[in-house]
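Next up: a single chain in structure tokens, the form predicted on its own.
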Amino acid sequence: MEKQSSKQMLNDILKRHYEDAQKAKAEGRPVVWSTSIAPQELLEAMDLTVVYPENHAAAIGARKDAPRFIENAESEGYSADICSYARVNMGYANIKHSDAADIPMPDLLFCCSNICYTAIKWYENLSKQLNVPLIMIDCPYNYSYSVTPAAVAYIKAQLLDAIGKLEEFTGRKMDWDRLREVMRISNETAMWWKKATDLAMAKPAPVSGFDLFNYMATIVCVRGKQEGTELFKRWYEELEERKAKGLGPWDNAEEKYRILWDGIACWPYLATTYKILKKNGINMVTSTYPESWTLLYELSDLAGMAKAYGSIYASLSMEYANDRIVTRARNFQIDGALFHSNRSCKGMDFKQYEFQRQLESELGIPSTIFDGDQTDPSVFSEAQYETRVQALVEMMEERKQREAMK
């Protein structure tokens, strides 16, 4: 029997995730709505079935599905401002359709404040809607370069508080031997998530970055089950196989330039951002997104487990920020990046400014800023965009001919 791809792989795995949802509200099994880089491990170890409100979100932009979700959230007084993830979702929670994907209503909401603050009045307004327990794990910001003892300390015991909290929920004791286990699968997944995507160090890069984003939604779902280590390692396997044969990342088109994409992906977009930059011969080779799901940590240490989930990039000083995308730009050999100004995300867009400070100044290497959104079609604009990269194409060529020169 032919072995399954790593990208058929991934199409079950999502279907599955989906279907397995429904399946556990239709057998009355509580079903639970979490932020992307919660402690999923706390949830698998419970045996609860999970849902991420920010994949589905995800799936309904890339599926131009987002407008009429949106439109119901503002409809009810919410901002336009604030991040259309929350705007769909809440849409979503009135709706409850979408040709995309439909996940079940929730009986218990999980929320991390590490990715951002919005999730918190996010899943607060949700909680109080729907009528359904919530329980927050806060991960306060660092203004030091790394996580504080007095952090890690602080979100240790909101985990040991919330181990708490889903046995009452659950009416179940946590099995901590399950608990190691699935911390275990976590680490392995993540670990072969980080050397799959580290393969693009490659010149050529032997995948598209724009995969990343693809596959980032099973790192989100699957990174505590056994089939999230083994999709993982197929790709891995996958891409190290075309390492070794010099092949680039398209079979039709040759990478001549090399470029870290920061933030988001425009979900609504996705094709025209992917399709524009390939036409100019440009491969998104790194992000500072899809890595913030390298979460390693010590096994069988609630403390490692509350470091990894405080020191997400969002979390951490602008100082930590700018040093972790300089190493990235160095390490991936880009020619140059493109910034996604997005605007769910002002508190990641404030900092954009300064990395740019410190790409030029640090390596030369030329950038640009184009406007946009993750799931809101309204603030894209094609030809801006691709006026952008035809600015970055041209700073990107006159710095490769003045190294040449050197």
Given for the second form:
Amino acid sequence: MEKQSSKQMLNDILKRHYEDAQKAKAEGRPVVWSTSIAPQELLEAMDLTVVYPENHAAAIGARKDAPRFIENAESEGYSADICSYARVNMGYANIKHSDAADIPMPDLLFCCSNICYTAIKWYENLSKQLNVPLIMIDCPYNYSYSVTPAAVAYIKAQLLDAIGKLEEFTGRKMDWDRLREVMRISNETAMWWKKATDLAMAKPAPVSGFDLFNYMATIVCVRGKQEGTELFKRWYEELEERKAKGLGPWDNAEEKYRILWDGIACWPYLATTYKILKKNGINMVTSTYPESWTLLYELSDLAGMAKAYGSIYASLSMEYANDRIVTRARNFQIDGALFHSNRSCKGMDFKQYEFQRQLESELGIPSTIFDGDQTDPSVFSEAQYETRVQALVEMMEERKQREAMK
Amino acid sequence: MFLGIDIGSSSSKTVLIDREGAILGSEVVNIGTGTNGVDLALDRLLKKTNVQKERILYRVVTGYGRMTYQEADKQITEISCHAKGVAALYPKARTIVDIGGQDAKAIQLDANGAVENFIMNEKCAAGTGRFFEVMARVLNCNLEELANLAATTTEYVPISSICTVFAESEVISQLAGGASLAAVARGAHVSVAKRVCGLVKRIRVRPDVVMTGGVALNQAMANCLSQELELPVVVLESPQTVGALGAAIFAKECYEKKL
Ligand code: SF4
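For comparison with the form predicted on its own, would you give the structure of this protein in the form predicted in complex with its partner chain?
Next comes the full complex, this chain leading.
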């Protein structure tokens, strides 16, 4: 039998992911709503069915179906300044249907505040409104370069507490062997995810970076499942093969410039933002965002796990974030950077001007910022985006020519 | 002969230079993209300089309307063109503040006059020429009168709304409350200056600072901006055509590279 391509696997997995959730609900099994970078290992080990509202909101955004959910949430009194994933999801909790995909209503909420503090209020409100229990894993923001030992201890205690609550919720005991197994799988999946995305360090990159955005939905939802490991392993093999043949990202165009993309994708205009880059020969080879799922830790170690979840880059200081983007820029040999000033996600946006200054002063790399939103289509302007991208190309070209003259 | 065309949102500009780079003439028509403004600006320029269209060797178009203009050999963004134009006229420039009809931008130049970084306003008319148009309407005067009014005083009524629409109603109630026209006019200028300054400071502001774009014709505005930035602000002689001049210089360079 011919091997399935990773693209096919990806589509199958996502389809099954949403179908399984509906099936669980229909059969009376509980459904959990979880934030995207939460310790899903605990839920998976408890054999719970999980869906991810951020993933789902992104899918709705990509279909340009977000405005009616946003309006609904705003009419309930939620401010237009709140993250639009939260507004879409809270609107969805009322409307309960989108052609993009449907998720069953939750029986349990699982929130990890390592991504942002908006998530805390969002989940608390859902819990109150829908009258379902909430398990909160609070991860403090670190003003330090790495997560503090006190924070690790604090998060670990919460993991243990969460296990107790899950046991109570399911009426079953945690199977620690199974948990160890899920931790192993999760690490393996994350490792293949990293290996695959790191292949873009090659010049030309064997992958078009926008694929990262496509594959990201699955690193969120099947990280703890065997099929996740297989998917990313398969993707890695495909890319490795392209790399060995010296192939670039596209069969019909050349990779002229390599850039880093910072921020969440502009889902309603994914195709538009992609095509304008490609038209200019720009390949997005790396991004600061998808790397958040490279969650690696020593197996069978809850403290290690606590540390991994507590030290994703959204939770660490500006100094760490600066070093990380400069290192990334070096490793991936980028010519420029494009910052999505995403109206929704202040936690990512506030760093961008400083990132620009760092890239310029450390490496002489030009960059530009464009306005958009992860789901709200009204924030983005195609003409403005195109002008900024073109100006970036002009800056990159100028520097290339100056280099060549040296 | 090399032609630079700048099609903005509310005006069209053309500049013609010769093989030595000397400016033969320039033209500004106060209607922008989507109109016959660009044709007018070109026709008038050709007449004025007595140059036949056929003698133009290369043309570069820039500005908001550049994508839809068919008759150019190349299109280049207004960011690069402004930098090019300013660097040619005023080599000491390190920061450009350009305020046009519906956008504002700041460009940081390196010692070679190349673009190091730039920043543009968000999707909003605050801090652009459009804000003055709205204010002039409220005060029932034209743009020149608004600028002259503002120049008569240093006292001003602060306008706190960022939103142009809210600022309009804020000003109406200020007037109703007895504020003088001059103080309101000055307030409008300070408001735009503050807004633009907030934008400019996101990049590194280094002297000399040069102001371009239609709004630079307004001396009161240049003064307010200088106060906010706490730096002298240089206004070039024809601030509106700097982008088109940059485009013309690019046209010359592109042509020479081809040879
Ligand atoms: S997009 Fe940003 S603000 Fe919204 S949930 Fe994610 S991390 Fe939080």
